[in-house]
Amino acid sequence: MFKDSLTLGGRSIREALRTPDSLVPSIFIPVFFLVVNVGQTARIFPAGETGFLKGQNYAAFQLPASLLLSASFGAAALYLVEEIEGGYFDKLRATPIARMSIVIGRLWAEFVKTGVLAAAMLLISLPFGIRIESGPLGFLLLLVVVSLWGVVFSGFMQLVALKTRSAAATQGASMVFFPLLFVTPNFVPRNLLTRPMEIAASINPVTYVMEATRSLILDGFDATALGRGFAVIAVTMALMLALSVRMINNYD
């Protein structure tokens, strides 16, 4: 299954390279939100007077939200729907390969693609005066966290694609990330949220992934924040893979 997944993943990467315009929203929209959010609120939180910024500017605090947004477009699921609607998915199922490799192949390709987009986002953010407190190792770890989140999100979107076999339904389901993103400590830390919002953010798994990425930018290596972030990714990924196995085995 591993070899088949690599082969299909390589095909997915070539597919994305043939349609580079499909990657534009994954960069443009997150950068747009970063510029707008910082432009609207940066003066409210001056770098030298705001404790939770740890001496950096407000763009450093906002960057994790933009990184997670760039990882949450679910393009792999839309390509999968195209294969289902065009009949190519059934041809793949008829070949002597593990069915799960069809799903896994796109997921590892999504990991690579998300890592490249996240690196581009970080380079674009440098003119904002952002620095990665955890250094080069933290930079790489930041790419890993964001890329793994991209895999989890794309995996759940692929479940929707397999269940509905509809591009419209899959595209609509991808919008679920936006309320999840905004029910997080997006603009201020959790301890500054109102009590109802703090409770909502605390039960939102995206919060802990965001706080893990933010810790690498602002704090260095915060074992607690990173541990929680990776724990959320591990649990959601295990759930996604278990559901994927069941879905692909029962696919009619």
Contents of the next structure:
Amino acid sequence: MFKDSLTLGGRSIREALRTPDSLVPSIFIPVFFLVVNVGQTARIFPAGETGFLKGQNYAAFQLPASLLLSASFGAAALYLVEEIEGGYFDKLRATPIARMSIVIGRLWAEFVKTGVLAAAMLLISLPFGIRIESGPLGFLLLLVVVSLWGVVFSGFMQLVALKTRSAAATQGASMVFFPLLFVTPNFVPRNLLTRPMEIAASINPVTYVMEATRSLILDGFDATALGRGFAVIAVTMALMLALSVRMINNYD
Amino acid sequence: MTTAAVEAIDIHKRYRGRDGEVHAVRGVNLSVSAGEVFGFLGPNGAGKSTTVRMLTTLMTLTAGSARVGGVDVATDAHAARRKIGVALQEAGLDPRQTGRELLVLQARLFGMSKHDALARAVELIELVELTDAADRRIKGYSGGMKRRLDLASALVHRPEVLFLDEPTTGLDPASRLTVWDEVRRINELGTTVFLTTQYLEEADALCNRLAIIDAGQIVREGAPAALKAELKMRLGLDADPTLDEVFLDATGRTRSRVAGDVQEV
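Structure of the form predicted in complex with the partner chain (previous: the form predicted on its own):
Expanding to the full complex; the earlier chain stays at the top.
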């Protein structure tokens, strides 16, 4: 299954390189949100006087939200549903590969694409005074966390594609998941949120991925934040993969 | 005793549709010998594609059993897929790849090395006469070129049985004749062909034997000439009937209804 997944992943990467326009929203929209959010709120949170910024500017605090937003623009599910509707999915199902390779192949490609886009966003942000407090190793870990979250998100979208077999429904589902990104400590740390928002953010798994990402930028290596972030990724990924195996093996 | 290339024993398919349970295939029995071109005809919604999808492991059987190349499609689907080549109704191709890339990928998924996959792609590109277009992206191919590439991709692993589900639907007459030539050439190389079609002249031109399915059940089976002779004798006709008349008689349809069905494509 590993070899077939890599073969299919290679095809998906080639597909992304041939449709660069599909990558534009993954960079443009998160950078737009970053610029607008920082522009509107940076004076409320001055760099030297705001404790939770740990000496950095507000963009450093906002950057994780933009990275996770970028990770949620993966096109894997839309390509998958296009292949279901066009019949190529059946062509792949008629080959003697483990059917899960079809799903995993796209997720491999999503991991690579998200990592490259996140690296580009981080490199763009460095000249604007953002430091990665955890250093080069933290930079790499940051890419891993964001890329893995991109895989989880795309995996759930692929489940919707497999279930509904409809491009419209798949596109619609991404709008359902989208608000989860904003029910998080997006603008201020969790302890500064209103009580109802704090409760909502605390039960939202995205919060812990965002806090893990943010800790690498502002704090260095915070074992608690990283542990929670990776735990959320591990659990959601295991759930997504288990559901995917079930869905694709019973696809009729 | 020789093993049938395709054998279906009392296969059924039921599924839940929008308006309740659908019993799409109701106890189909089939036996196709190695080397045959077997035609599977029927009006829209008769159960042709559902039967093909079950025989090609793309859909589970609700009841009954089916074997392709002697391998049970339900209990040993992986092995069955190595014996089967499939070109479904929609030419299932990835528009963003080139023809060559698609064939190489398909060959790799059937376990060929990169070197062998590249060599096989070249052979198949020549077979279906797409040499000039091989390195162009598929989205720029005409309908006929896509069909021929789809045929080639179904042949990468040299399958024992090639399933073609309405391979000429939507093609212009010239492209249709080209596909017919390909089917004959593939069959001459020893591949058994299982072909569904709504075009009766296509079945007449290509098939050694055929079966007509209606409402999920086989209503006629035999060689085209034998089916025509049987109808002529049964109805006491003076002239030889056409396959169209055999089809109308078997399905109990009128000419206008059949024409309507064909136009729905």
